[in-house]
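The form predicted alone is given below as one chain in structure tokens.
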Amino acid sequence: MDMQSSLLDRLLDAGLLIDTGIDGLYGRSGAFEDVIARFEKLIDAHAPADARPEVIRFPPGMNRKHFEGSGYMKSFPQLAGTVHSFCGCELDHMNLLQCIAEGGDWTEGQKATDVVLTPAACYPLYPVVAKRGPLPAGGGLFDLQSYCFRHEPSKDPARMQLFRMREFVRMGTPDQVMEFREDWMERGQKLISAVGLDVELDTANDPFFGRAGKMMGNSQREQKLKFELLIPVTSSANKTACLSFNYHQDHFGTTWGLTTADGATAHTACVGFGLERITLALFARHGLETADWPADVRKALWG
């Protein structure tokens, strides 16, 4: 049995996650929940002390339409979820009940609706931003969590297709989105440190799709626009990024319109946590019993 299953393996028996028949689409026991809401205080106490952020909880779909402007197609077609939904008359609904009897395509009836799925919390973000105007003279910092959508089905537990991200965004000028990368990079480690987890900082590159996927994600790495730290959740070898570290340059600013104070065109830069990501990390090396976790840990997740 590979490390994969077993983990996921053992966090079913656990309970701590529930089976739903679909790969990397399981439940959450009251157990794990409450490390995840427990975690994420310690992300609220490693933040900046002077920093306020506005505070924005998207649901886990999208505007179709800003989804579709964002440009995420080009380059994450394998990733992306819509929602369709049945838009037909009362024969249209017995030719539907009918499919469904004969263990037919059901779904070929169902059209599109104005929702997607979001793919990343900070993607409804950014139109929203851009209609209020240019942004105030010292930027803007937002601070974000929502369940988000990747179509890549895995045993890998920490491979789920619907998960939360946590995520501050700030924009603004180059030297400022810089320097709020920089300064989370450091927190991000000692973070991670504080809850017992070993963990190691990488440049990397986001799964652009094909053959011009790869030259972008070359290029992505070339110019250290992403970094993660990397976890050990069902590998020692083959570590899991659980926080990634991105600098977006102009990309969302010009696509969206987003501009600074004195009319620029605004940067942005973020940093992302994959709340069941380091969840996982935790009862991988702590063990299934959070009773039995080391002390420092426990003083650090529950005071």
Second form
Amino acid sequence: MDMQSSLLDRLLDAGLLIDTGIDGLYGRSGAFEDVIARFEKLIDAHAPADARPEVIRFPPGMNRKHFEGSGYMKSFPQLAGTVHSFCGCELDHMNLLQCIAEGGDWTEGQKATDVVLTPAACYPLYPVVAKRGPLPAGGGLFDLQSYCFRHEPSKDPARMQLFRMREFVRMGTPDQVMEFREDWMERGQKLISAVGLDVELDTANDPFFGRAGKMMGNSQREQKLKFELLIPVTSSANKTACLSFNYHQDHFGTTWGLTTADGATAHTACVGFGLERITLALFARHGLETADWPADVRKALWG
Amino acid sequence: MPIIEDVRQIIASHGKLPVDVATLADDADLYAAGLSSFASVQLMLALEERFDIEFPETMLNRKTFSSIGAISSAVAELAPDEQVA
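Could you please show the structure of the form predicted in complex with its partner chain, as a counterpart to the form predicted alone just displayed?
Now the full complex is given, and it begins with the chain already shown.
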């Protein structure tokens, strides 16, 4: 049995994750959720005291028009999840039920709704902020958290299809957003060290689709647009990216017409925390019983 | 047509540059001239179609597409039968 399925099996046996029959789609126990909630409080405690981000919580679905405008399908068509519904008449309904009863493909007649599953917590944010007009003089800072969907079924518990991402997003001049990213790269490492996990910072690239994606990924690495904090989860040799620090340059600014107070195209950056991945890393490192975790880790999380 | 002239034409139609390609020297930095990551990908695909070539993964980086000259050299390497200049 490989390491990945063994951690997953241990989590399922311990009742921390609950099997639904679909790889990457799990229920979470109270103990698991408690760690997530405590870790989120620790994120708050490590954030700059004077930053005062605007807190927004979007549901895990976004406006399809905004999704289309974001260019997500150019880069990650393989990961997107769209919401479809039955939009037929009574006769269609009868045919649908018959199709289900016969084990046929009843989803063929489903029509796309105006909702797409959120692929990253910050995607719904940019068009909403752009609609408000130019950013205030100091730029913008936002605190987000959302369940996100990525279609990549896997036995690796660190690669869930539905998972939560906490994010801080900075919008403003190139200097403002780069300073934000540098600052969080340091804060992120301190935060992870505070809960007794080993960290390694490395440049990274997003899983862009196809050969064109290979080029996008290489370009992203060469320009150091993405850094990740790697932490052992299922293996200490192949670490898992648990935090990422992304500089989007003017990509979202240009896409959504987002401007600074003086009318220049805004640059954006974000820091993202993979909440399930961090929680899994904690269980993998410190054991499946939180009561038995090291005293300093318990103190950092539970006070 | 020499490769470099074809490359200039393809950049003009797929590069989405804010400047006229004719004003750029062969060694001018295309990224500094406004070539975006997305446009460079479209440029790559258009070059592959025009010259019937496939860029190997080792060439799928910023350096390959950094200037009109660099692109022409890469194409010349992959399509040895094309007229270089």
